[in-house]
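In the form predicted on its own, a lone chain appears below as structure tokens.
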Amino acid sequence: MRATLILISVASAFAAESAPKAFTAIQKRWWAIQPVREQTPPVATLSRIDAFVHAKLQGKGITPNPSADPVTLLRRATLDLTGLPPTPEETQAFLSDRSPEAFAKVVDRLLASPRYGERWGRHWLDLARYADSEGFKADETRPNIWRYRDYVIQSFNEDKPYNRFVQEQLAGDEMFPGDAQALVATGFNRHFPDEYNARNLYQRRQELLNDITDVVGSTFMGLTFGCARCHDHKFDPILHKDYYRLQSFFAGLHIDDQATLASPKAQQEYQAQLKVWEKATFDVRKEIASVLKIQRDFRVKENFDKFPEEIQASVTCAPEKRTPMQWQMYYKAMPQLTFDDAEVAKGIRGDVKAAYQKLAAKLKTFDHLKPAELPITQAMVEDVAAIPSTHVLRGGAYDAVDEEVQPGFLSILDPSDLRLPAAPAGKSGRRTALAKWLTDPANPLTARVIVNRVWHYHFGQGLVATPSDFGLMGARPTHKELLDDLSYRFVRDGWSIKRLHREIMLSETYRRSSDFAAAAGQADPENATLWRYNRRRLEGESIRDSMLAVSGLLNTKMNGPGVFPPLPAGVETRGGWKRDESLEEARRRSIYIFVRRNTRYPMFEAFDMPDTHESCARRNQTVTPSQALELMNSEMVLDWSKGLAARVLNDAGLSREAMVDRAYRLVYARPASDDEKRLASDFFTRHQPILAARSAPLVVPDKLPSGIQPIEAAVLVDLCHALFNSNEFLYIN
């Protein structure tokens, strides 16, 4: 009987799956998929976000806190729009603003600055899943990914309208030909982790296809779209064939990590001086040919024969005859078959390898004819001879082709096939498709998702608590009419996310102290109703570049390639890692740091950073012994310590009193009270005997001022380093 049962509901359960889906009546009053619409402030004398948080407030019976104390605003404020604390000078100019526009005097100033883009880019590189590096077992290095990070800043400190910002990620190189840095943006789909020597090219295409996927549905419509690469989405309605509806929109998509990013003049003017180079050099390197020939046919043989059949084939074929999915596994594998002098030489010995090298020496004498290369970025590019049909995979399986599908958007929102837009030579106009929906005023996702976004990363949490994932197992709204009302004024004015900024930190809600109250505590615990302001600490690049800011040894210099900050002992990257750093350009902001996949640095990694294998909406925030044992026995931090103490005693004059509230100033914004004045003074007495007794060199800046006896010296270092490490310098309050 029981087994009969058993067949009877796997039955059941196939012809569910193989019937019409039908959407539920809750499905269809999803409150994600409604319509974004202005709504009417329940309170006329507040600002519009004050009004819907107060009306909650109201709801609850709960007095919300007042204001934060000027200096904690300015911090805060500081913190969250550039990543690093104010300046003294900063802070006393505030002070000494008495209008009623003072606060936004200092909004305005903080998101002119170019560390704006610098702190808010970090944010949409985690979205990303930035990274410069493969990932898998080799952790190649991606040369030129860099510039898509740059670019992620730049367009942030341009304000630049986030529907553009959209479209330029997904389709530039379509919507806007002969734009380099919309060419650039489409490196937001090269972010995938690649094995970029796998065999076998079928599955490896499906999964990086099914990566894009699953990040632009995160990233932009908050859906989790991959709980439907296998069947219909168990909670959500996106049906199965939904997911490679929206696959559909990247088949034609293949790496290009040589996309020229110069002019057309800069171009003809390369290949004209290429030319002078080839002919002046033909001979020698025909000889290099000849010299390398067999190493190299041995090196391509090698790789060919490990590639299955239909792989081989689609290499060999001849370009006319390619179907659309040879032509991919043909950009694919070209890769793994095409390789440069110098990595074929690494394969010859004697006299063969003393013949090479006197060749290509003889080849360097002729590099003043050759031109200077021209920048190029790592891109994701569309060919229309190579867009394969998309098809229902069962159970997600690469090789369980189902029913075919064409580009679509959600069946619940948009049943229809798409009509494909007209699009430039060469493209097919499918993720400029893509692209417009998402950026329509009338697509109820896209506006809500970002706005929401930027709420979570100014508060701590959105209201949505779930910032990727708006679906019915997702967080409700706790304000959902301010979210519409934010999300419909966002569109409506122009996509602006710095007029976002400015409306949300005007705003009481912002700027209400972070202190507890036991009634408040008691009837709101999770502070849904926004009675306070999140305590919150800091991400690990912020510690420190608020640490190297402090300590005056912050370089800010922008852009270029990663950087490489030492390492602490013990530590191997596979991958590699560059060990002669310079100490300025080692001193560079966090973002500017090398992103190595499979090795995060060791000091972000104790603070949450997220694996970048995959997109993340949201970082951990946990507190564990690690992360106080990173900065106790860091000699970074040690060493920036040093820094600010040094700077301590170049600014404060002799007496104790006056160092001690330097350094105050500098790490908190603040004076020290007359109990820390205290407490400091008893600290000096008590530990320069201990340093005295120790055997250990004294560790105290390199140049003391006249007057400053080493051990005291030594003491300061010690007291700054202990500010650092105070839970007031790590969290923004």
The other form holds:
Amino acid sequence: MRATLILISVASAFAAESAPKAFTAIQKRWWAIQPVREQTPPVATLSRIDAFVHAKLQGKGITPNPSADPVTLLRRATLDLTGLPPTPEETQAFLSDRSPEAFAKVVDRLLASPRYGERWGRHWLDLARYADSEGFKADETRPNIWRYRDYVIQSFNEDKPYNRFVQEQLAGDEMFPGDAQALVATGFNRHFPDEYNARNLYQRRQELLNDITDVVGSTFMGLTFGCARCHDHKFDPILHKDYYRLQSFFAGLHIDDQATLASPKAQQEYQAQLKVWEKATFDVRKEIASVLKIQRDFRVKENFDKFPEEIQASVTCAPEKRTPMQWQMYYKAMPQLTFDDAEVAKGIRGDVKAAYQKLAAKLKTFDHLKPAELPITQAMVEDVAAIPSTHVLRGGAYDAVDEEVQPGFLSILDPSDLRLPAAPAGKSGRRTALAKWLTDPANPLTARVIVNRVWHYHFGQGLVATPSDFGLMGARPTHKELLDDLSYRFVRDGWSIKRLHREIMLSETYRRSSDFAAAAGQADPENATLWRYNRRRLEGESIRDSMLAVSGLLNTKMNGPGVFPPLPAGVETRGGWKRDESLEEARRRSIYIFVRRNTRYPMFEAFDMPDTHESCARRNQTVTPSQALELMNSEMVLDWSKGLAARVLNDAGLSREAMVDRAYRLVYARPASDDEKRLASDFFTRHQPILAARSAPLVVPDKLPSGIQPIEAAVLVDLCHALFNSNEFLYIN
Amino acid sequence: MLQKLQHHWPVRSRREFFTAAGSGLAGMALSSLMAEAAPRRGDLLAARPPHHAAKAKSIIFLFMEGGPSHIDLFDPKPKLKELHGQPMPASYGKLITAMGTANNSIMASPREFKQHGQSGLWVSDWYPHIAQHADELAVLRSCWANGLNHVGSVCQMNTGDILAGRPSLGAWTTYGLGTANRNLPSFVVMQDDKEPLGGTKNWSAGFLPATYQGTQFRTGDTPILNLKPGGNATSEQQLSKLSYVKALNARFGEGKDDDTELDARVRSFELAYQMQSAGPEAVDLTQESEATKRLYGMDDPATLPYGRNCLQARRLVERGVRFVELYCGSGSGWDAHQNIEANHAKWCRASDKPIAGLLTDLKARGLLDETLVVWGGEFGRTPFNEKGDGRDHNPWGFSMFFAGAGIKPGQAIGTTDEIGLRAVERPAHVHDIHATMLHLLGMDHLQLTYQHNGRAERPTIVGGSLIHELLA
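Okay, that one was the form predicted on its own. Can I see the form predicted together with the partner chain too?
In what comes next, the whole complex appears, and the chain from above leads the way.
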């Protein structure tokens, strides 16, 4: 086994480093593992958040910015919570509401909007490395994984308590048996990139477990567990052993891509009807089986022969004799040895094919007897017979097996092996124990990590600037007392994320203007003291959704399988992109666009959407010419500009001034100033003869109101296009 | 305490780190740590100084996708003739292979090897034109890699890891050096056939900012996505619109001078506008003479696709593109599980004259001194047969060749065992190859780090050492 030798030789390089070590004083004093304590705000007259922030500002002698103007604030809050800009009507309503609660009412309205879950769910999907396909070479579709995406959106919308949200995703099958949503939630651990037709399944299984361990460690605990895969963490008190202690919680997991969501009653009815169909089709199915037998046996043997002997044995072994590891191999191997009739039939020719087609047609005549398919999801569940022992692996190599470990937590917090709680039949209770530990009010990490994430998404910068690294090499909290105060009350008051949003957004700190101020800017250029709000670019999804919304084209239909908007000419899709999507479907919100690992939607790729192979806690915010090309040249953005022009013409009539004003209100949520109207008027004057000189047909809205010259409408399209390309539209200010 | 950076920073405390950083010992690490504290924003393509004087300005990576058979091209094994038809001797141990072929019999090379040039380098008759450049090549016969399957192995040859998600070598290059031509992408990928296996993962920026990812050039006059304005906009129309956008941005930018990103975005539109003409110009082969096109084999349908790409690669490196990757047999063309004769005859023919033409042309134009040309696949092929006349994947030992900037030419380095199964003398892992390529571009793979999820990640992960024998 040469491959093994190679891995061992890599592993041995680290063997010398893996001797047990005592924790250092710095590690023991590490802030993130100290208990979260209730805090007393330093100033009584301010909101709690503002009080803590104020104390820091005062300490540094920095004067914070005043509040942003109402329009900026409304646009900020609306984009922040829903990923869409405010409508002119919403702006008007807010501006005319003189009550002191006006902004609080806006926040409540936005939190109650279904658009909220579509925005904040997307943040969670970044962390969960969510995708609708497997990755690797074949990148097969995961046909039912979208239920997890919908589950996340729904959970945010209904403000599911975060502790419950964690429990469902890690142990939904175990803790809430019979709860369909909790089963869908286990898809969290199903999002690893996978190569289902790998040969060395021992290695593949280990890679999946590594992925799960790393993602669980970073997402829920904010720790870089991955650094301890090969050796003790170099800085944080995460032992090499702790990596595998965490991993062993998941040792018994296997993929269940046919996990039923139907009620027991519906399942019974289904089974009963299925029997009817099976009885009626018994003969024809038997004939089909016999026609396909040679080809099927060939296909199975072909794949079977490619497996190493140990894996072949896992398949052929009598079920009652399978060891836990053999069960694991069996679960991974079987999809490669299972073919449906249509798949097998691809390999037959001539008479056999003709005979098969005839039989298949006959079988189809019984379809009326077939029960409707039950809803299924792609889950990650445990089989208690399939929990192999977990070992420390030298250098992280799958076959460089060292001491055995039991499930356990960070040794610095609790070095003992886990005592497993009671679990339903067929379950070990391992993940229940992990989920309960994570959501125990005394856990120092869970609440701090999620509270900081929420803060990060609101401000573009967390109180801890490294949201998935609370370790010693991560950033220190800029406002530790504030983080603790929020975290403490977050748990005490029921783990409500909406409540947290509300508190943050109603603070003065959130409402500050993003303007530059010389003195404060000099004292604190990085804005660590939060003297101003951080201006930031919209994410790719928000840019697209905002353009669709502003142009009146957005389809707000929720949920369901991923959609496939048309791609620009020249994008290689390897057949993985449905080409016949209806225009209506193509205009749904970005979160519903199919996430294919090997063909990311080009606009999102250009605008820094993470690549879905790893958990992503912080997106980059780059500026590239390809973004500019996307905005200024893509037919799609031009199409939406046409939509916006049509809407403007419809609303404003024929006067240029009115058109410009309406366009500004729709795009920027504010009226155009006289100056800006002049600027636009100059553009009309300059641009019209240029368009008149074109030989190609003018680009105008599909239906022009009577009285408008096509060339005037064409200038308006370009004006709208320019607004979509402008910084005021692309940035949250 | 000055030492090379590992993927972690060996200091005992944060305080010590900043003491070290402040004294200038850890400038590189500090800048990457700052990058972590504040996500990368703004214009990331500014040219940056190399770690040391660069030998190569550009790399052209000729990627023979699917796994060319080293033992039929650059690594002659007479022993295979002797053992032909017999099982592999037990001394070679047990193997897991991609197709479970390890018990199949040894198959001799169907080709003839000859020594070429002053150096006497061995090349088989599958590569007659390249053989004429023998004295310019350094053949590394002892490469090895970790993956058994294509997608993982192609991924590793590009990113260092068989699991997708890490930055490609070309992305690291742009990250390390910035761009030398604002009007063109710095890292360009071209294919001659189907999509390479794993697709964009192979030229991905991974966890680096997306700015650094490779740009896939399409054939035709608009090599880059969205290069042509929608709605058939004329140049005047576009300029008029862009000047309006600029005026809008100027108003919005009032009092926001501190925000360099807003300014960078304004400039990004200007760059994009320039790309619209620079992109098509770079791939406009009508500017090349018929003689040049013939040199690359563009007059023959069999050699046209790869010849065209090779010629475009020369034009791109002339224009300052730092990393050009040309897939040959893209979509796993070289994957000769059966009938290697027909398979390799086809792809050798498709690549032989174009590559020889490229070497000739680069040399004639004085570009070979500043361009590193690398030839290789994701792995080699087994000495035992598959399906009687093919060969299975072999990541344990295979050949690559290097030519041009900074390379000591006319030599073969390292060996595989007697049957060409495993690298024996001077084994060179993919990470060593990557470290050496980066070295020639002026970068130290240990210093080229990016802080990600708590680690100072580098292109060679936890491995990599220079292959000094390759260097002039």
